[in-house]
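Here we start with a single chain on its own, the form predicted alone, put down as structure tokens.
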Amino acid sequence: MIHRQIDVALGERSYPIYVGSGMTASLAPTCRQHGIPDRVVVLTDKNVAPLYLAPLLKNLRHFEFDVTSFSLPPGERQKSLQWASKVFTWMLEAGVGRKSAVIALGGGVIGDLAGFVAATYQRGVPLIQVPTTLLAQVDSSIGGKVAVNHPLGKNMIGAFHQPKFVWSDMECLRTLPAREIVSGLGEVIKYGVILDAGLFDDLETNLDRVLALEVDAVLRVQTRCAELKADLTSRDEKESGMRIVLNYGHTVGHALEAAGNYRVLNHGEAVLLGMIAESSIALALGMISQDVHDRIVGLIRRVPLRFRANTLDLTKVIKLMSHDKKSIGGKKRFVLPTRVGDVQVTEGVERSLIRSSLLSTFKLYTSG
């Protein structure tokens, strides 16, 4: 059932985020309520499909939608122009026209790729986000940022394409490997640091309950993160101003992902490490106290992240950061904490300081 509805206020592009548990049977009626076209394409991956595709298709067909599906291999490496082209070809060969819609059934990779396809196929078709991972439910499915990766950087080719609605069913989290819950916590903790000291306090007290997927703890966290993301998106849809605070941990995090060829770390894991490194930069610049830094690092270190520092090349990480979209005029731009619940954008951070912050972060995850 639906626990909460959170609205993203964007005028004619406004849409709701539905958060709850056991919601599958209500999806098709909600599609009808929102005027979704009869022709529907479901994009998913081969991990998610065996778990959730059949009941979703059955539900849609019961309400007389003409629905077909395409399953991709799982993983960040599929978020590419090459895979987008394969999906376009399949849709064209299947006769999918402009009066159709795309449902993204999966985690952040599927959400971004399916969103990119929806934004560009025949100049844009409606999109419904059905996120199945914690990271996607609290962050990537909300806000309309859709993209594919390029070998020189993450999310370099994309668009803003808001969904018609977001459908977050926490029951999907129960089939996730533990690593995916860890990944989602990267974005959850981020919200506490950048915007909501109360959420951070809650996580310090109840992190173990969230890791155990206790319903009330998870729904409370999901709902609060969705509220925060919805509010930022409503006020700054295209990241021209305050929405940039969402990039805390991501300047370093994206480079860490790319340095491992998207195989060593997934997105949320890289963000966890990125938040430690960027907190270290803030500490060195005198922007936060040692106590605040210790709280941030202490909470992140309680998340069971399996990472060995010797699996990444530090020099490659720093080089890849030069391609980050958040750089301006060649100057690296960081979102850095000033206290728990508040951050500040900072430019011109010295390369030596970036390197030392990465070294101190890696030291925390050095085996032996």
The other form holds:
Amino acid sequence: MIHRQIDVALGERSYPIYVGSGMTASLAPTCRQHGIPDRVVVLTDKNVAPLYLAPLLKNLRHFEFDVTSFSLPPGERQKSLQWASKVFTWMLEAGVGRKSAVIALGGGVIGDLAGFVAATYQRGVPLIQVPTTLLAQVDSSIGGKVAVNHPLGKNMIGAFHQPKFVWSDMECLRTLPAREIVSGLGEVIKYGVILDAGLFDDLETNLDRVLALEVDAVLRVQTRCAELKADLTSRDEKESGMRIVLNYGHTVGHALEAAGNYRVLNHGEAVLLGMIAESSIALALGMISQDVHDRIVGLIRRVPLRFRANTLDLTKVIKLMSHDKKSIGGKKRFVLPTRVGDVQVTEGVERSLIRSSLLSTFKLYTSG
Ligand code: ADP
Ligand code: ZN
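Would you generate the structure of this protein in the form predicted in complex with adenosine-5'-diphosphate, following the form predicted alone above?
Whole complex next, starting from this chain.
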């Protein structure tokens, strides 16, 4: 059932995000309603395919779509030009023409890769995002950013290609490894800190219910996150200004991910730790009170993140932060909280302060 529809307002490129639980049967009719062409390509990965591909194909075929599907190996390594090229070959060999659409069925990796394919295949075909991870549902499937990685940097080759609609079914989360729920919660808590004290309060009260995947708790949080991301996207489609607030936790987070070669920590886990470190920077700079700091760190600490500080080299983390692509003219830019629900962009944070905040963050994860 569709619980809520949230609209991303972008003039003629406007589109809805459908949030709900157990919605597979109405996917094809929704495609019809949005004028999706008959010829459809579903891209997914080999973990997601056995779980969700068959019912989706059945539903589309029942409504007379001509569907072909391709499953890629799972994982970030597939977000490459090589794999995009392989998909192009499959599509060309299958005779997929310009009047076709791509459905991205999977997590953020598939969303980004399939989105990149849709943005470029024969100069662009319609895209439908069917996110199956919490992270993709609350964040990466919304906003139109699509990309593949380059050996010299993540997401370096890409485009803005808004989907025709986003189809976010929380029932998919039941098969998700616990670690992926934790990762998604990184972005969820971030929305609370940067934009919405109400969401933050809700998480303080109901985090355990969200972790237990209780339907109403999850849907409420997902809906709120989708609304916030939709609103930011409407106001700053090409990320020229205010979408920067989404970078809270990410200046440190990106460096943490990279320092562990993307194996020690996945994206959302790194963001959780990044938010702790950046909150302690904000505290040291007098931007937030001890109280606010403790609330933010307290909520993050309740997320069952498995991390041992001795698995990452702190010096490497700091070194990597000088290469963050979001730093302008070599200056590190931080998005730091000023209270729960508001942030401010700050430049010129001393290296020593970055170091001490990382140290105190790591200290929280040393025992055990
Ligand atoms: P993210 O969405 O966090 O960016 P991925 O796209 O890499 O990350 O997805 C994380 C992992 O979870 C991948 O191994 C993917 O195959 C798997 N996965 C995605 N959705 C589901 C699901 N609903 N159930 C089980 N596994 C899933
Ligand atoms: Zn992120």
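Numbering follows the first chain given and starts at 1. By rigid core we mean the largest C-alpha set that fits within 1.5 Å across both forms. All values reported here derive from a predicted model rather than from experimental measurement.
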Specify which of 223, 145, 21, 121 corresponds to the hinge in the chain, comparing the rigid parts between these two forms. 223
Which angle, in degrees, describes the smaller rigid part turning against the larger between these two forms? 9
Give the rigid core superposed Cα shift of residue 283 between these two forms, in Å, rounded to one decimal. 2.3
